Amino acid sequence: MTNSPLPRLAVLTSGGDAPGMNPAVRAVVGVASALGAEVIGVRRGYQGLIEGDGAPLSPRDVDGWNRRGGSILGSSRCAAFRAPDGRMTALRQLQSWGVGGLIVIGGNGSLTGARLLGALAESEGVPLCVVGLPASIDNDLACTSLSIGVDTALNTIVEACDRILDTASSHARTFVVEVMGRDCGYLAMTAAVAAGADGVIFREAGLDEDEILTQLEQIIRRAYDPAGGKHRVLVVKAEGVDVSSQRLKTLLDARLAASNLPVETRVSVLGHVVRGGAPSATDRLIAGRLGHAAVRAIERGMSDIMCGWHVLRRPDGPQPTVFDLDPYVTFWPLETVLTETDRIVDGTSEVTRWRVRLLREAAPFLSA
């Protein structure tokens, strides 16, 4: 044990990994034991805290971490924490370790784990301070401008759809290209605006399996026409969205046949290529001053929150904000981040709709 007045720590990754995880926590024992405290790297999520799969991490022991893709401590689902027999030997695995704040770093899921696990600890009488970093790539958790891994996953599809632009215009194609981002189509609309797609498909437009159609013929039919001088089409679809990238393709190619549209069309799923590589400069930033901001947090007692990364703030109402920590993170109640964040899902979210709203003002060209 040592003097310092921070609490021995543990720091878990947890659901989806995210390009970003292995810098968080690189920053979290980075600035704990600047502080003088003790952190226990948690494997394989909430499953590796249940079965006491943990060791002691140093500095050394997290150098280089930062360059890493996925998550170095290792990620699970973990279906015996939703379980109150689950939880309770999680937290007292977590008392033998003698830890006193726990971080845990993930999406939805993930989170609501951590509050579930804080909420007992409190029932229990066991000092728990427990802090969640947002790390997903779908930008589907509210409270957070941009969540872990989202700048490096964009990346990634824009590179991709780059690249399948060249062999499109080579041969006059038109391109689906499918992104991952469950139920948020967050992804799909930035990357199309990025990568300067024709079309994006995303489940918060509303639009119907006949109405996805009639726009996507649109789309083609201006693109083709002699007036348009344009040789290749892309359209980025969010996985979200109710009907398949192949049936799409077989309904699309049955229209353009029956107009007399002789057009190629190809699909790519780019699936879980977008989870992978070395995160981006903007995800190692925004992961090291979120796990720096845990660590400050939970020396100052604060539990049941999540930090979110904030770079503009509404100048008006009070502002969830410690600022000699850091200004652009802001500290909000777990509860409230979980339930703004099945609204974001569910499509009545404000930032859906500015979402929503912003992306037809700004490229109105595209479908929506």
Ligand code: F6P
The other form holds:
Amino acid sequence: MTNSPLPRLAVLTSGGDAPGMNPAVRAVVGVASALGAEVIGVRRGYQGLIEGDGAPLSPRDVDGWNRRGGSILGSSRCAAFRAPDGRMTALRQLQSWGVGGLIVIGGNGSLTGARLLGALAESEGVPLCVVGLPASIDNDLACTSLSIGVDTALNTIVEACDRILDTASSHARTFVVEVMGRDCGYLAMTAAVAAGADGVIFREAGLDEDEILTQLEQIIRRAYDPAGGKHRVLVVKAEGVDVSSQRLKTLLDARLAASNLPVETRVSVLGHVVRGGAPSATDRLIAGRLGHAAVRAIERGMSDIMCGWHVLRRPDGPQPTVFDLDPYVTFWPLETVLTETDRIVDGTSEVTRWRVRLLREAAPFLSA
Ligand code: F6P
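Form predicted together with the named molecule structure, per the form predicted on its own context:
Entire complex below, previous chain first.
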């Protein structure tokens, strides 16, 4: 680590928005300003960067951002930035603003872009520190126990499940509630535990269509048992499961009819509802602490890293740098983050295996 003075910064939010992105930007602006540096807020993620759509942000500008959902700066999934030309335009834009440090707040694709931009700056001899902050409701990023937005999304899902259980109980129905998460079952698994669901379906379990249906039938049979059943079922399903929720309902209804189990089923897809809303207190705090760490990292000349939140480090795994000013924060090379993230997504990561093992161990009532 070096002690270079803090350069002018730029900050952007990219990819799917996540509750807590605004508090992260607010923290970056507040901490940088206290250290005497200016921050350019880039609108609409990498798209805005390519188009030069940014303006300085003062602490007064970001006042009140802590309690706002979505991304006030705006976000995008930018196809142009995936091409070398687009990244070169973005780099020249940062140079023209006199920016020496870029903070990218986003998920897997956004941090991949951050890494490529950092590499381009290095090869062009442009002094630019690039630091990523993990933000995605999916919690599919490695090297952080939580990404910004996960806690709020989880709370939203649990509240929705509580409501659905009210109506499920009233009508003695079975509900399959589908939640976002892309290929990652984290939100479904944790929401199922927190909501007290009867079952959970997620891609990492590796079940085929028939096995899923068999499990569901067993759960339903048990729940509607005349001798002591509870006469309603809530199953949380991750969007990454190959079989669609509607198809599952159709096949399940056919099975139930064939088994002479007259249970009414309904599907509720929560979709983007889960991504919106004011950030929870936990998300605001995590975003604030990570935003602070990102600014301090750039002040020290660190680059090509992501700031992770409260990671349980394995002695045999990759080792990060612990942030001396906040031991809950660790700095990880982006390369490590992205390699490990691929493993979380394809299910070979120790983190994924541990999540599945723990679910089976601590919540055995969630499987048939
Ligand atoms: O990555 C966040 C996420 O919300 C995923 O859970 C979901 O699969 C995807 O983004 C939805 O993307 P879009 O908003 O582009 O439809």
